[in-house]
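Just one chain is shown here, as structure tokens, and it is the form predicted on its own.
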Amino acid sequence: MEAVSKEVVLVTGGAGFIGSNLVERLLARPDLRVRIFDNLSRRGVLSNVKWLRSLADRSRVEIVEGDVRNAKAVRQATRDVSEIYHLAAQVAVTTSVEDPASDFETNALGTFNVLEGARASGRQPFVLFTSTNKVYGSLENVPVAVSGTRYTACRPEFRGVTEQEALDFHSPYGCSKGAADQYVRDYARIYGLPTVVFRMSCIAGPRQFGNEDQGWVAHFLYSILQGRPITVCGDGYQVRDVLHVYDLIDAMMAARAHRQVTRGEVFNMGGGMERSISVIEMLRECERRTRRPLHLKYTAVRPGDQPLYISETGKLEAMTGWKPRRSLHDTLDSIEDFWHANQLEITGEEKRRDFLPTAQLMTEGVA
């Protein structure tokens, strides 16, 4: 019988979009396990789950069903790691505007949490936070003008957002994230943990569902190909940088293996100039690849919504050698190749725990 492997890694929020991808790429290597804390509450994830029961022994795949928010869970799932990815969080703007203190407990009490789970272990575990573009604000001090169906600096030598940009938190959302953010990366400082941060543009790809607040390429693209509505918040002249989920992995990987420089560094993670894309021009895109006809209606801009958002990566890419690979329409080749394999789990409804062992659960409540 083949030993069971002594390192442990921990995603928490692994059974969402990017952490089921994230875990994916753990069990390729052999020496792990790979334990996912995730409250299993956000819509796809049993799917998710279920998929990844699928890729490894279930001796290699541990799925403990819990919240951030409460310490004694997170104190115990991280209590024997090497290694972890926090992903876990409350994601959307407008949720956030309207419950703040959810939204706080979950992305700033969770995340310090987490932390404090890393640092009592006493075994110094690597580990990388997912934060968000949000923490810059508005970007007053990046003007734009429009031009075509876009948004574009007026500053000619305009290449992205770089990390010395002003942190500026805007909204209920960029406040609880801005604020972890801090503490993963003081951490580093003062306890000597070896943390990392992604703040992040737009990640898209396979196994994400999408919805209007979360996952908005595949939410616009699922919504087409269902002749859907689409409301589209501002003008739509708003541009983000899309990132292919393989890439962010890779990144994530490049910064582990590269931990000894990364440690106590923040990079900014997208796709860059390269892959920039408005949202009507989106849109358009999607509509030609499904040919069928947008139905669009549009409403107020959201709190703090930046006009243009772009990443610049140059930092990564000069400490680790990364560069993302995958083009715009290799993002959207993926999101469309796994609506069609998947298009009854996307649409439908689920069903929940037909697939989880009950001894393989730790269920915990909320302190």
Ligand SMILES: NC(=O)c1ccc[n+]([C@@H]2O[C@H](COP(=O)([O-])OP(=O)(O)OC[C@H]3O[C@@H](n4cnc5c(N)ncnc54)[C@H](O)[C@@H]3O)[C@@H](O)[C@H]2O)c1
Contents of the next structure:
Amino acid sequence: MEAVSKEVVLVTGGAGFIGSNLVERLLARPDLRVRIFDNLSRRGVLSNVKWLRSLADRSRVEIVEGDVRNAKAVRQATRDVSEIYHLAAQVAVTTSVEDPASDFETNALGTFNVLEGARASGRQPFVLFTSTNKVYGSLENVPVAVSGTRYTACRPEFRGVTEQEALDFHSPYGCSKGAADQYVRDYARIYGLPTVVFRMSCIAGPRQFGNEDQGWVAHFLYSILQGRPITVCGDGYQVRDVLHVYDLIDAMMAARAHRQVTRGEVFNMGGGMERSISVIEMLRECERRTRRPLHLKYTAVRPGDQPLYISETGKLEAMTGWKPRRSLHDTLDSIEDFWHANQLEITGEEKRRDFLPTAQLMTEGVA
Ligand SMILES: NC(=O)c1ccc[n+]([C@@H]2O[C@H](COP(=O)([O-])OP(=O)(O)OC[C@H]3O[C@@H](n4cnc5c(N)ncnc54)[C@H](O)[C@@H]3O)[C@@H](O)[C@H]2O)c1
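One more: the block was the form predicted on its own; return the form predicted in complex with the ligand.
To see the whole picture, the full complex is given below, headed by that same chain.
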């Protein structure tokens, strides 16, 4: 018999890559009940939900099939929660260019709905929003030059992009996430909600069903393992910093634990200088570890692509003591392990929804 009522934590997008890893971590806190709110639109989500269902009984993990564009459904899902991790999003720049209206509705309006739900609940829940490095645009004030197989910053003192960098939204995705990012900040100022924004670069690790448009590290590894050609946009010297998803979740937990100081703040989040790598270097590393040949095709660089993006994460480190612990090699190891354990699900079609009989449907009212 249930003796005490548990606190409820809401994870929007909880069936996705980062969301499912976060839910796993939250379930380790026995005092919590986790509510996943997700429209289950992303490939791989059913596999993630099935896995989460195997970790805890139904009284501890509730799955609401709903859409963040539906204000009523969001209001219902936020009514009784103490923490909200708002991850649900349209996640690809390419898709945002094809369909900017849907991108706006999910990312900007969806986030607004979550904030309004949090405000209306009257419970002042902790709200963490996953924003993006794309809010800093193409970083024209960080001049770069080619050195070997990568772009490097011309300023020798460059240690990564800080939160002081000017906002300069590029692409519909950059604009919709950027607008949401600013709303989340402002709800801390205007309504006193304890909100935190993470502006994230590249996050990688297990449970990522990567494709060309999002999840490039997993996409490279899975393509090489299947002998598939890979398209490189531009010269491949673009540099990114990669953070293991478990380190990101440590950072989320640290931001929550220290919410008295992190509330209302924005943090850049990524692997930093130590975990930075160029596209072509990553491909060579994947080739080396899989011992499979690369089949590369080159195409034009994507509009607005940053030649170099590296996060400076010192602000969160100073406020909470958090530090990334996993190396780039650890990240690749865990993606490879995930591949070996889930090859059929990564390469196959998802058809089974029968493990979701108690999921509530909340999709009415979505345009
Ligand atoms: N993975 C990264 O490298 C990265 C980098 C920067 C920012 N982010 C942000 O982190 C968050 C999580 O990203 P992820 O990599 O786990 O992506 P993901 O696609 O795996 O997860 C997003 C989840 O949101 C759900 N979703 C999409 N539209 C929805 C809607 N309208 N209503 C309800 N649910 C919806 C999807 O089904 C999916 O489960 C996103 O907000 C993304 O913009 C991710």
